[in-house]
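A single chain comes next, written as structure tokens; it is the form predicted on its own.
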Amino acid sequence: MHLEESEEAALAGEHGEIMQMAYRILVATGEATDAERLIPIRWAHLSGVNYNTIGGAGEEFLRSISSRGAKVRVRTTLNPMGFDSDSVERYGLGDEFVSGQASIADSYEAMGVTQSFSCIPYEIFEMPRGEQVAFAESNAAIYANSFAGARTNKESAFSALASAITGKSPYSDLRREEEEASNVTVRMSAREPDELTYGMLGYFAGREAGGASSVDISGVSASAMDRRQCKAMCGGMGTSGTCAKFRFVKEGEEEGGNAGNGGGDSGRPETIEFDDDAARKVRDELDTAEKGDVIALGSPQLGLWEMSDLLERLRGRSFKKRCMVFCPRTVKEQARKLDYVRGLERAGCEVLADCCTCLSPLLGSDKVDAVTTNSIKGAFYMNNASGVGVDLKPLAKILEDETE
């Protein structure tokens, strides 16, 4: 990988240990992804925030580099942490977790990172269309590449932090202006799709793409999807493979590929059907409980439109069991001013900022046996990382079954 003279100097340690470490990470990442060079970015979004995921070792690392003067060079925002500081005392998380999480937040703040604590930066900040960014949150990376007109690699926690510190990122396939042909087209043919269906479509497409960085989707268009469905699709795809982008193509643009034909020797992409049977198989994989002890909405977190829509759908009804609603703090404050928060609380919701359904200690196996959710991403992580069962159903069905 070609480096400019100033980059070579930083890699050699001429600008300090922290900058040297950051360039080492970028060079290793670039070589692994066949990047030809590094390019400037405008924005980095970091994972590696929740104490539940990075633990004491991660907290110590961040504290070490922040105390030694590490600073970010571009706008840098953060993924969710493990709790809402306004209500942390209600949940009995333990002193180690609370102090460790606070230390992580303090370290990032010392480095100049915006305390956004959100997995939907594309909803709470203006997206720079056509610009290069470095997003570690998988749903945000896919959303940026597929809907928002920005370009990002599917960054790791380390590579995104290195990009924030240097203002650079490897110029890999996903960053190039020319559209590369996908090896796989997934044709959407499931009937009467809701947000759960689109989450399953993303999950299915990401897995079928194998190790490819992008996949084509036919049978549906962005204009036919609402914000909830778009986010669900990005969240589902982010959990099931390395794919970091999808492109909508019209019927007939699959270049003649036949369903299940593997592409053959013609060089044409393989076309795979996502029909009702395929959707059922995904649901059977992730739907592991008959009912949940608690309802969790917000993976990805809810934006302002979704908060308004949820309140409108409730129409005076209340949840019969505990319902946790996760959103960014900026959204919670907007919703509070519009009286959405009070309305949702009257309906039995706990509105929580700065955290989300995924990997939250608020929904650990020590607190609940199963969770009801409409999130494919949440279902994947609760089943596979948190050891919590999942009652998976679309929002309309949750409201039908769980309110009165």
Contents of the next structure:
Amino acid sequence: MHLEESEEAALAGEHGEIMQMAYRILVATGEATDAERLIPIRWAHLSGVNYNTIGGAGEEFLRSISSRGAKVRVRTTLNPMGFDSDSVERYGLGDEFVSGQASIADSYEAMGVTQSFSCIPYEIFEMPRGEQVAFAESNAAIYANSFAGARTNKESAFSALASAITGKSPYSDLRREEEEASNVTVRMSAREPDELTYGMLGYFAGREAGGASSVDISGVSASAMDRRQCKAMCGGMGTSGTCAKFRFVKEGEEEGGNAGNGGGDSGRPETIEFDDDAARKVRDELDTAEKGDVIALGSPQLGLWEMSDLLERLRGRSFKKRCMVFCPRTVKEQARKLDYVRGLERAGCEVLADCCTCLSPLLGSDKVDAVTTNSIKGAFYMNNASGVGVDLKPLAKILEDETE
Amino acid sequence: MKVLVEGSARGTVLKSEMPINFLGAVDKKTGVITDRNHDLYGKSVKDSILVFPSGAGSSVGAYTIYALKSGGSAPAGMICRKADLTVATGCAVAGIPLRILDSDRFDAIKTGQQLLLDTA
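Moving from the form predicted on its own to the form predicted in complex with its partner chain:
After this comes the whole thing, all chains and molecules, with the earlier chain placed first.
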């Protein structure tokens, strides 16, 4: 990758050790994406916020760079943390977690980062169409590229941090104007799809794409999907693979028409069927419990429409067990003004801001044995990282089984 | 062949045919693979030359790689077939040598063999 004179100087340490580290990260990112140069980005979204995921080592790293003067140069927003400060005392988290989490939030604030604590920046901020951004949260990167017309790599926590500090990112394939067809097309033929099916489609397609940066999807179009289904698909895809983008292609155009070099191993286009059988296999892998001790909704976090839709679908019924609803702070505030929060609480929900189903210590194995959810992304991390069983079913079935 | 993070490392090869989601599938304290559906389930990546197709999943996996290094449970070096940003930047910040190999050379490496990874 070619660096300009000032960039070379920064890499050599002439602008301090923070800039040097940031440029080292950008160079590794550039080599990994075969980029020839760096370009400006206008927004960075960081992951690496939840104390549960980055731990003491991550907390010390952030404290160290913020105390040495690290500052972000472009608008920078943040992923969820581990809990909602409004209610943290009710959940019996240890002091180490609460203070570690507070230190992480303080370090980001000192760097000039907006404390958004949300994995759905595309829903709570205006998306800059056609602009270059650097989103580390995988579902948000895929959403930005696939639905919102922005451009980003599937950034890592460190590449997004380096882009926030420098205002730059490598000009990779995903950032270019021209659309390249992927080497892999997944044909959606599962019947009567709900949001769980789309989450599984994303998970399946991300895995089958085998290290590629994008994948084509046929048999379905964006107009057939609601917001919940779109988010579920992005969340599932971000969990299983390296894809940062998918394109909907028309049926019949997927074979033979692909001359691109999207990154598959063979270089030859391939179409893979996602049918009822493939869906069942994904479900068998992640659906590991008969029933959950608690219901968790929101991975990705719920937006305002989903809060209102949930309340409407409840129609005065109440959950028979605890139901945790995760959303961004701004959504919780709006929902409170619209009286949704009161309605949901009356139906037995706990509405939590700033955190998410994924890897929240509120849903750790010391708290619950199994969780009921409609999120493929949540199911993967609960099964594998949290050691919690998962009862996986779509929202409609959750409402049917778990309310009275 | 491409060097993403320079350095020198020696160790025993631990090879997987499956991508690794460092956040969801590796215990950041012990280096043990915790994903029951993974072919390295129950094995530790500590001090190995970890050979796998690519990283996958969460962007926060970069911090997991850094935490493994801080806690002394990181691989000595890594070899992938496909570059991904989580592994590349995690290794860059942690100072773990990382090399990308083409399919033929990647396929030739076997678990248990001693390997000197010298990217300089």
